[in-house]
Every structure is written in C-alpha cells, then in structure tokens.
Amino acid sequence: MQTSILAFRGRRYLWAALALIVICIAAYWIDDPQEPPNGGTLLGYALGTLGALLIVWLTWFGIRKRNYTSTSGSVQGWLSAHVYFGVALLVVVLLHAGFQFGWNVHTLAFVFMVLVIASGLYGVAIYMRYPERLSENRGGASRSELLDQLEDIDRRSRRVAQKLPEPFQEFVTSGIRRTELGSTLWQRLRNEDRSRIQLPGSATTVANQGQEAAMDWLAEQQSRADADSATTIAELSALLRNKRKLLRQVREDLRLQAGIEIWLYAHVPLTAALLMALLTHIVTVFLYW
C-alpha cells in the first residue's frame, strides 16, 4: 500500500502537485491587483476556478474506484493523484482566498474542504497501517476461516458436554448462544465484549467477558468432580481457551476492520457537505459579488 499510492511511477504525482503550489504561490507572488489579494481579483477569480475544478475532479475518484471497467488510468494512481492534489488544494484555496476569511458561507465552505482532506489524510494513515495488523493478528487466516474454527470449537464443545451431566449441556449452549462479538461499528471499534452465560443453579445470565465466567465455572466444577469427569471436563476447558483465543483474534479483526471503515463515516458526508457549500458559495459569488 505504501509503494502503490505515495511511490506510485516514483511520485510522479508528488512532483505535480508540488508544480502546481509553485506556479501558484508564484503568480501570487506577481500579481499586483492594486487591492488586498481577494477572491474577487482576476487572479482571484483564477485560482477559484482552478480549486472548484480540483474540489469536482477530487470528488470524481468515488465514482472512478467502484468503475472497474474504465480504462482511464489505474486506481492506484488515481488515489495517488487524489492524495497529493487533495493536500495542494489547500494551499491553492488559501491563496484564491489571499488569506481573507471571515463569518460567511465562503468561510464555511473552506472549513468542509479543509475538514474533507483532514479526514482523508487521517484515512490514508490507516490504509498503511491497519492492513499489515489485521494480517499480522489473523496468522495467515482469513476472517472466515476463524469463524469456522469457532464454530468446530462449539460442535466439539457440545459433542464432550454431552458426555457430563445435563447441567454442562445447558452451560454450554448458553455460553455459544450469548457470545458476542459486537453488533455495532462502534462496539468492534472499542473492541467490547459483552457476551453473557446462564450459570447452572441461577436464574439469571452473568457477564463473561473473555469467557472468564464460564473458565471459572469449570475450574471449580473440576476441583469436585471425580477422575474420569475431571478429565473430561479438563477437555471442555481446554476447548474453552482455544475458543478464547480465537474470540480475542476475531475481536481484534473486526476492530481493525472498524477503524479503516470508521473515517469514512466522516469523510463521504464531509465531501457531500463541501459540494453544497461550494455551490452555494459559487451562486453566493456570482449573485452579489
């Protein structure tokens, strides 16, 4: 991830976008509008029209990404492009703006566009983190495959509970039936675990997080049990540590898988947000200006 989109044709797009803030804080450099440099100078004018096309043609790359027939360019250099140009933009408003904000809809408009590509930087931090950390934590598996092996875990789980007393039957369907491992983004982000089981002997579920409960439960059921029980339960719990294990590396995934999903929730309606105020910006400008 970080050879394809910052290295990308050895940063051939680094080295335009940095071409472009050139030219531009040159000509700003030069030019004398006989006025405090403002959005309204023609060179004002200019370099406005130079950030609204970026701002569109930036926006572009969602539709570009999910079109995996087009034959312009690759996405890679396209996220590239989006990257580097995304950061120029800045600096190439700033200067349409020569510097001036106030309390108004063009400020606001520039607020959502410097908010969009904080929220894209921030997003391409964890592309080139989080994907060698969810590899790393899933040891050559994939996410389905560590499902399937808790779900054996719990067949197995059954097939030696069935060997006990009904009582470690119950305590074992209870303990699969409310593990849990996050039902909403923002559980797996905090990586919560609020899976519960029902005890034998109580009426009511307790909180078994990391399946804590349920190894205490059989530890002490262990201490009082006889030989050949003890063994068998032995074997259910060390089913359970495996199964603690794969809970802990599944939880682990989806947080990381939260965390690359997370910013998007903030950078797509930040992006719809910046397109209404820069329209009305735009309208605003040409309306009263």
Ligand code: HEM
Second form
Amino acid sequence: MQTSILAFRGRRYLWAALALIVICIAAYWIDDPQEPPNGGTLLGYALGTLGALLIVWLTWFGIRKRNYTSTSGSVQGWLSAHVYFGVALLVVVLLHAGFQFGWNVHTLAFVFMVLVIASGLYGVAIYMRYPERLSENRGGASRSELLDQLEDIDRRSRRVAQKLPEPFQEFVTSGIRRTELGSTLWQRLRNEDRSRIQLPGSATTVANQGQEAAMDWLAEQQSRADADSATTIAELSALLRNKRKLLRQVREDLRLQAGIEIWLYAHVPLTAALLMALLTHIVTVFLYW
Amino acid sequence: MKFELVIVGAGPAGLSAAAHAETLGLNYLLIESSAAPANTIQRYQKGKHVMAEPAVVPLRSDLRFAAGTREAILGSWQSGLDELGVNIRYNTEAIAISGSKPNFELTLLDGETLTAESIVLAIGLQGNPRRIGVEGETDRSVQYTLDDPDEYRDETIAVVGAGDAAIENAVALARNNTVIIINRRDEFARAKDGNLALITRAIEDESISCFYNTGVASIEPAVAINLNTETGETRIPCNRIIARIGAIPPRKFVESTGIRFLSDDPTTLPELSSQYESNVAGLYVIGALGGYPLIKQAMNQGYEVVEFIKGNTILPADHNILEEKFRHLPYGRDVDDTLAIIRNNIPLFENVNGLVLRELVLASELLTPAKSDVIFHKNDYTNTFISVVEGEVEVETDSGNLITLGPGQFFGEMSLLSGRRRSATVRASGSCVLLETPRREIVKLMNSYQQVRKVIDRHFIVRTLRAGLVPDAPQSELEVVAETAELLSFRAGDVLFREGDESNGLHLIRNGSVSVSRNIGGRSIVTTYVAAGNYVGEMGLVGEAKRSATVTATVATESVFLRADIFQTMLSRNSGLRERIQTKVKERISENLRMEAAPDAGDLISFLMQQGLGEATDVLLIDETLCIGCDNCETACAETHDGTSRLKRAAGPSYAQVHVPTSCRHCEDPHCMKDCPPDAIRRAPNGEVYIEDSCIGCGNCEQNCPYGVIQMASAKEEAPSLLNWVLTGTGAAPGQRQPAAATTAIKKAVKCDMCKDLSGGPACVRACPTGAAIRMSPSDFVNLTKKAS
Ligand SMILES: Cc1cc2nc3c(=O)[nH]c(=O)nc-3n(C[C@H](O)[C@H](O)[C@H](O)COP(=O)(O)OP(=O)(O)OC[C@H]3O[C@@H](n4cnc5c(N)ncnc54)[C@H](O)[C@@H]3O)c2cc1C
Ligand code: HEM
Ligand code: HEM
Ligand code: SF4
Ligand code: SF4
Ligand code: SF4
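Given the form predicted on its own, corresponding form predicted in complex with ligand HEM:
What follows is the whole complex; the chain from before opens it.
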C-alpha cells in the first residue's frame, strides 16, 4: 500500500544519482591530464573531494535518523537518497583513483568503502524481502501474542500433568524451564535450538531440539500406559505438538528480525573504519605533497 | 437534637461548608458515611498529585487547599478541622430526608433521626457501596472496600462480585490468602480484558476458587458465608468477606428528598438556584453532585452556601472572571445585566436555569469580531457552538449562496453533532457579539433540556437537507420536512436496513458511520464505507423498490430518517434533486462493480471497520510489507513527547498486511472527552484531539477510551544533546530516557496529539526509515483497497 525506499517519489534519487554518475564519467572522459588519471590530478582532487563529502553526508544519515524534530524531509526520503548516492559513490571514487590501486592506506580506505557499500546493498535486499515474510509467518498475531499463547500452553500442560504421576510433572517442568528461544542475535539468526530436557529416571539432560526428545518420551509412555492415563498423556502430547508449532513460528520470527538487524553490525563499524582510513589517506596525501 | 444546619457528606464541599459554619458560629453538624474525611480523596492512589484547577478561580474557604500530594492535602484538612474544632460525625450515613424548612428530619442508617432548619447535600457522585442485601450484611466481618491487600495474610476470604474491583482485590489477596470469589452469573462479562485474563488464569491455576451462578444467602457472624449455588446451599467458613458489587448512584436518594433533576438523562443535574438552593426550600446542593467536578469549586461553594443560608449576599468567587470576560463588550453593564442580555437575545436559552446559564457563559468565550472576520473556516475540525448575541454573520454555503444569521440564531451545530469538519465558512457581516460555547457545555444543556435538544436537532436536519440534497428549497418547506423526519440511533453492528427489504426511506448519517455490504455468491461482501454527513438508501427511492444492499452501523451511529413518501414530495418539488440522486446512484453502482471484482478489498474494509475505524478521523496504519520492526516510530514519538511514546507499534491486529497499531485515531466523537472534570481534552482545528495542561490526572479518559491509547505518565528527564550522545556516548540513548525522580513525578494523561506542535507534522511517520508508517483518514481506505486489489 505504500511505496518502498527504492520507489520513493518516482525514484527521484535514482535519477539524481545517475545524473551525478553521468557527469563524473563525462568529466573523466573529457579531462586530459599530463599524467595518467589518478587522485593527484585536478579532476582527481575534485572527485576525491566529492567522494569525501558524499561519505560524510552518508554517515550523517545516522544522525538525521535520530533527529526527530528535524523538518528536512522524511527519514524514508533520506534513506532512499542514501541508498542511491551510496552506490554512486563507488563510481565517483573509482574515477578519482583513476582505477589505480596499490598496497597502501589509500586502497585500504577504498576496500572499507566497498565493504560498507556491499553491506548496504545486502541490507536493502533484506529490507525488501524480510518484512513480508515476517508478517506472513506471524499470520496477523503480534510476537507478544505468540509468546502469550506459548505461556498459556505451558500452563495448561502443567495442569494436565497434575492428573498424572509425579514423573510427568517433573517432565513438564523441566521441558518448560529448559526450552530456549536463543538469547543472542547470532543464535537467533542461526536458528539454533538449544532446548534441553531432563527425562524422568535420568540424572542428566538431553538435547530437546524441536521438542523431539519430549515427544518421543511421551509417545513411549503412552504406549505403555493404561487406557485412562493414555488419554491424559495424549492430551499432553497434543499440547506439546501445538507448542512445537508455536515455537517454530516464534523462532522464525526471531530469526527474521535478527536478519533485519544483524547487517547493521557490519555496516556501522565498517563506516567507522572507513572514516579513519579516509582521514589517514587525506592526511598522508597532503604530508607527501 | 435540633440543628440550624446539617451538612451531609464530608468531601471538599462539605468540609469547607462546615468550616465556614464553625467560623460564623452556626449550630451545625457535618455527617460523613465513611470513617474519615473526604472519602473520594482517600480513595485516590497513594501519593497522587492533586491539582488545584481551575487556576484562574481564587480559593475561598476556611480550610487550606493548594496543589500537592493526596497525603499533604488530607493532612492539611485534618489539621484545619482540628484547629477550628469542626463538629463532625463519622460512620454516619444519611438515608432519608423528610419535612420542610425549618423542620427537616434526617434519618440515619442506624435509625436515629436528626432535625435541622436547613440541609446541605454535599455527597458527591461516587455513591455509597452497594450492600449484599442479606442478613448479616453489616457484620464487622463484611467490608465494602479494600485499601491494602497486603494487610491480610493466611486468611480465608470470600470476595463477592464479578467486576474489575472484585477481580483486582481477589487476585491481589490470593498472593497471601485463600480466596473464594462469588459470581452471580456464569462468566465475568463486565470485566476489562486484562482482568478477565487474570481471573480466568487464577481460577484455572486453582489459586482462586470460584462459585458461578451463585448468590449469597446469608452471613453468619464470626464467620461463615452461606451460598445459594446451582446445586443447593453451601456453607463456607471464612475470616472475612469483601463485597465489591458496585456503588449506588446517589441520584435515587437525592430524588427521594423531593429534589427535582432537569431531566431523566443520567448526566443531568438537580435544579438549583444561583444560591445552590434546590426546588425544596431549605435544601441545598453543592459540589460534584451539583455539577461542579473539581475540588476548588466544591470548597468555594461550601463557603458560599453557608453565607447564603445566613442570609448574606456575596458575589460568587468566579464573579471577577465573568467581569473580565465581559469587559470588552460594548454594553458597559455589570455581570448580571450582561447575563440578562444574553438570555433575552437568545431564545434557545430562554428557559435555562440561571445557574446553568451562568456556568455555560463562564465556560464560553464572547467574541467581538470586526466586519468580515472569519469565525471559522470550512473544513476546520473545531466543534464549538456559536450563538449570535448581537449583529449578523454570513454563512457561505457550497452553492455559493450567502445565508445571514441574526441575533438569537446559532451555528456550528453541524460539526458539534456529527464530529465532522465545518461544512461552511462563517464571517461576521458587521460588528457583532457572539457567544462561543465548548461542545461539552452544549451537550450537557441538550441532555438537560428537551426543548434545547429539539430546536438544535431541527436546525441540524434543515441544514443537512440544504447542504446535501436540496440547496434551493425554501426554508418553510424544509421546516415541514424536518418536523416529520425521525432521529434514529444505532449501536455498533446494528443493521439500518437489509438487502431485499422494502425501500421505505432515506437515511442521512448524522454521526458515526456505516458500511454497505452485498450478498455476492453467498458471501456478504463490504462494498463501501459511508461517513457521517452522507446519505444511504437512495437507490431504492429512485429505481428499484427493494433495498439493493445491507447497511450496518460500524460504530454507534445516529441517522435522520426521511420516509419515502416525504422524499417523493421533495422529489416532485425540487427539480435538481432527482439528478443529484441519480449521479450518486451511478457512483455507487460503479463502486459496487469494482468491489465485486475484488472481494478481498471488501474484507480489508470490514477488518478496518471492526477495529472501530469507522469513527476515526485520522489513523496510524503500518504496511507490514515494509515495516522492519525497528521501532524508530515509537522512539520518535517518545523523543518529541516528554519521553513517553504515545503509540505501541507491535500491539494491535493485522489483516492483509495492514497493521493497526495501538494509537489514537482522533475519533469524530471522542470517547475520552466524555467525563473530564476540568474539560482538558480538546479538538484543534485540524482535528487533533489533545490534552491540555489543566489535566488533573484523574484517569477517567484512560478508562473511557475503548482503544486503550491513553496512558497516565509523568514527564521523563530532559533529552540529552544528540551529538553529545553520538560522539561521547554519554546521556541516555534516544528512546531510553528515565522517568524524573519519583517524588516530583506528576502523572497526567498522555496521548497522541498528532504532533500538532511540531512544524513537520507527525514524527512517527517522518521518522520511519522504510515508509511503512502512514497516517490516513478513513475516507482514504478505499484507496488502500485499490492498490490491494
Ligand atoms: C481519581 C480522581 C482524581 C481526581 N483528581 C482531582 C484533582 O487532582 N483535582 C481536583 O480538583 N479534582 C480532582 N478530582 C475530582 C474531585 O475528587 C471531586 O470533584 C471532589 O471530590 C468533589 O467533592 P464533593 O465534596 O462534591 O464530593 P466527594 O468528594 O465525593 O465527597 C462526598 C462525601 O460524602 C460522603 N457521603 C456520600 N453519601 C453520603 C450519605 N448518604 N451520608 C453521609 N455521607 C455521604 C462520601 O463518603 C464522601 O466523603 C478527582 C477525581 C477522581 C475520581
Ligand atoms: C579530500 C578528498 C581526497 C583527496 C584530496 C584525495 C587525494 C588523493 C591523491 C592526491 C591521490 C594520489 C596519491 C598517489 O597517487 O599517491 C589519491 C589516490 C587515491 N585515493 Fe584519494 N583523495 C581524496 C578522497 C578519496 C576517497 C573518498 C577515497 C575512497 C575511499 C579515495 C581513494 C583513493 C585511492 C583508492 C587512490 C589510489 C591509490 C593508489 O594509487 O594506490 N580518495 N587520492
Ligand atoms: C560509504 C557509504 C556509506 C556509508 C558511510 C553509510 C553509512 C551509514 C550509516 C552511518 C547508517 C546509519 C546506521 C544507524 O545509525 O542505524 C547507515 C544506514 C543504512 N545504510 Fe548506509 N552507508 C553507506 C552506503 C550505503 C549503501 C550503498 C547502501 C545501500 C545500497 C546503504 C544502505 C543503508 C541502509 C539500508 C541503512 C539502514 C537504515 C535504517 O535502518 O535506519 N548504505 N548507513
Ligand atoms: S485529561 Fe483525562 S486524566 Fe486528565 S483530567 Fe481529563 S479525564 Fe482526567
Ligand atoms: S503523530 Fe506524533 S504524537 Fe501521535 S503517535 Fe505519531 S509521533 Fe506520537
Ligand atoms: S519506524 Fe517504520 S519500519 Fe520502523 S517499526 Fe515503525 S513502522 Fe516499522
């Protein structure tokens, strides 16, 4: 129902960025310096300055995003421009360097810049695809509703277990206590299920990925139980099946959300590295002038 | 014992009256049904900051009162009472008053009677707790309030009731006690969702046991409770019984004394003279019961009423305010004369009680615009009601006609009643004097005086007909139609008419909104949403004789119903009408075709209507295909609004990837405005419903908002500089501010104000990096579905 950052206002920033690229290429084409094109020619200086300004402006986005009283456009508009001009930067800097690279701090700055841009592109790809998947996976409920449902199942399981012998109660309690949703972004991203369970009669815990171990144990008990407790156990395993489904849903939700967030942990520190390297580059260039 | 004066109720009003009676040396008595002064204030939350609104009115009392904590105020009253030696009897409830001046008989709950020459009723509006109504109900083991649940441990406690108070008490007590809850019905239907979940869970967990469909048969002292359950009688020994079965509104008791109210409407007031005397001579009413919902007003009246009873004439405390209000008027008269001019010039106020009119003028503004000054613009969202005291104004109608209104006429009722934008621009056509009255005062007046309601309703109908259907019809014809038109009201979900019904007339939607649905392939599909100010049912009147669609109220809705025969007469008399209706019908048909082709779009509209968006003017929606869950929207709201976000992004339902977060929708007829003592909730010209600083933090609006978008919050610490945070990492990160120190925290109601004070508009929307968050008006929902289909 809304337009995305890429389509923002008829892609006006795409056209602007393309125009910038065309102008820079044309200038490079027309320019005829004494030495082979590089950062030291007049055009080289101009393009380098343009690139540096672009980088500062791109970094400024992190500030603008948090300046909530700012009246300069919308953050969506800023991000749309950030994305297109961020890519255009690559061309500007390539032309600045005259496609010359070496094992030096200049190239180091360039490498960081490429990494930042690459991570940005990856981020945009994620932003374009994940939200819809998040929404589909949740099916209209919010995450906290899903967690409430989980809690509800746990409570009902405890109650059903009350009707069964002691070991079942321990089984349910241990299953609940040791179910884990992943505490770090990384675990969530990898969809690692570290849930464990202590099965009755055993002194140690076993892995309970996807509640498999618990389901198996219950199935076994059910097959050995008398008719009366068998129905109660069946009730318990129906609840557990539900729980497994919900857990899968919540994990997927957390995984997608982690995916949306994790790349910024590359984008932002790499930006910091880029700024440092760039500063060094500029300082050295003037020192050796 | 005979007194010159008995004051009933030791709230702020009664206390102040008694203090003044003491100072003036009257032979008086103050009685109070609870065990301490000011029961209503005792029941505020611990530490609540009590505010001294209205700030412009000076305090006039022998007791002290200034803004401060509940404890400080109660303390200062108590010491005031002690210093003066006020004659007060606690645990003394009045249950009947008979006789007449100067020989009133006042009967107390314990059977004793007191005689008095005059009586002041200052019993407020809270009412006394409803009693169980069985033998033993007054036993010491039975209590009707619970201050501190942690006071009790290891007891068996029976809680009687099924409302929020009963549930909250039961759940809190269950932490340290064995609790049994006794519910007369088979479910907890009256409780809020949150409490319902709490009690259901507690019963499932068996931390509370519940008797459903059970009444109390009797109570045995020291102590057991006998119950009538579905399966017979049961006796349950217990230590304590707590009954939370509501309060008895004081109106019955007041009426039983012979005091008349202005009308049957539950919100109306007793008939009072400007000296607070009721129709029963010698019987006075002050404070909240008399319609003055704030502490300072109540205290001032306590002082004044004693002066009046002594036979003294004093000017009311707000006299100066009126004088100030009237200063710029061209009359140069004193307050009473000016009030008389207003009453004489405006027929609508002819029979209005003097005190009521005074209050109304006090709350109103007197405007003296110059020639061609605009009073309000078309499409403004203001909802005041304006009466012409003197001079003339011009209304610019859509058809370009100018309608002149002179002294005694009024305008602004359209927006007032429909909650929609102003339908025309109004200018002063010469120098004139206008009385601009806030919506709340006029609504009160309409509830109190049938006659006022009737006149305003009739004008509304005439003007609606002229605006929407027959702009050129003569006034006389419209008046005839208005006489025969019926005003109908519907609750959310009620059907106005069904597909296939006989077409018997046309509905002009006056407020609320309706959805139109048709049965297509055995499925009911919503084809459109019709907002207030429009009409439905026209198709059957010009073409087919059967209704071609079902029309359902999406929220509480009122319509003006024109019978088919009246409508046909109008058709025959007004040449343009048939054409206008036919154009409308054509529009509807093409809309139907479009929606039939895209049934999902209709489902989306139904979903949005189910969220109560039919009464919204501006709502925050989130496109789930774009939202990355970064909550920058919430942070933006918090950072621009004293640290508390007024929207909850993740909460709320979604359908077809449209998410309706918990956030204010700026309703046409805002529920939150209903019961705000200082009238602090207002609507700005652009439609923003916002809360002014005069909020006293009573929490009524939080309770009244059906969408849960109002919170009670205190301002958080100052926002640190952003650059400082970015560069040095010191100070709180955006969205992470902490509440100011608890001792100074004053909690007030906060809600979305649509960022009306920010030049850039809604911060939440502008801060969303992906463009997922949007604000829109329900009339644009159809566009949503255009893209969805
Ligand atoms: C949560 C909340 C917060 C509020 N905050 C503020 C604020 O900050 N500032 C402000 O100005 N106003 C505030 N108000 C409004 C204020 O409390 C009332 O306007 C005020 O209490 C009215 O005073 P009153 O004397 O008319 O009635 P009440 O204060 O209601 O007093 C009536 C008294 O009469 C007693 N009584 C009742 N029936 C009988 C009977 N039959 N026999 C004997 N005694 C009887 C009652 O026990 C009670 O003590 C708030 C209200 C609420 C509910
Ligand atoms: C104020 C801005 C800048 C100035 C004044 C500047 C100046 C220069 C100069 C003088 C050279 C030639 C150095 C040499 O040949 O030894 C150069 C090369 C280069 N610059 Fe810049 N530059 C600027 C910005 C940038 C930016 C933003 C980048 C990208 C991150 C960049 C990347 C490079 C690279 C990769 C080279 C080539 C190094 C090589 O030849 O091995 N420069 N720059
Ligand atoms: C050298 C170039 C770039 C720099 C210095 C840069 C810098 C930044 C910074 C500082 C942020 C703010 C992060 C935060 O505070 O949350 C940011 C966010 C972002 N950048 Fe870049 N960026 C660059 C290039 C790009 C490119 C090329 C793209 C995409 C093609 C991109 C996409 C994004 C996105 C999607 C965000 C996240 C916005 C959000 O969720 O708030 N960036 N960038
Ligand atoms: S705004 Fe709400 S909390 Fe504040 S005084 Fe009005 S009703 Fe009470
Ligand atoms: S419009 Fe403003 S006040 Fe309302 S939710 Fe958005 S940011 Fe908050
Ligand atoms: S700011 Fe936008 S993307 Fe972020 S949570 Fe809010 S609506 Fe979603």
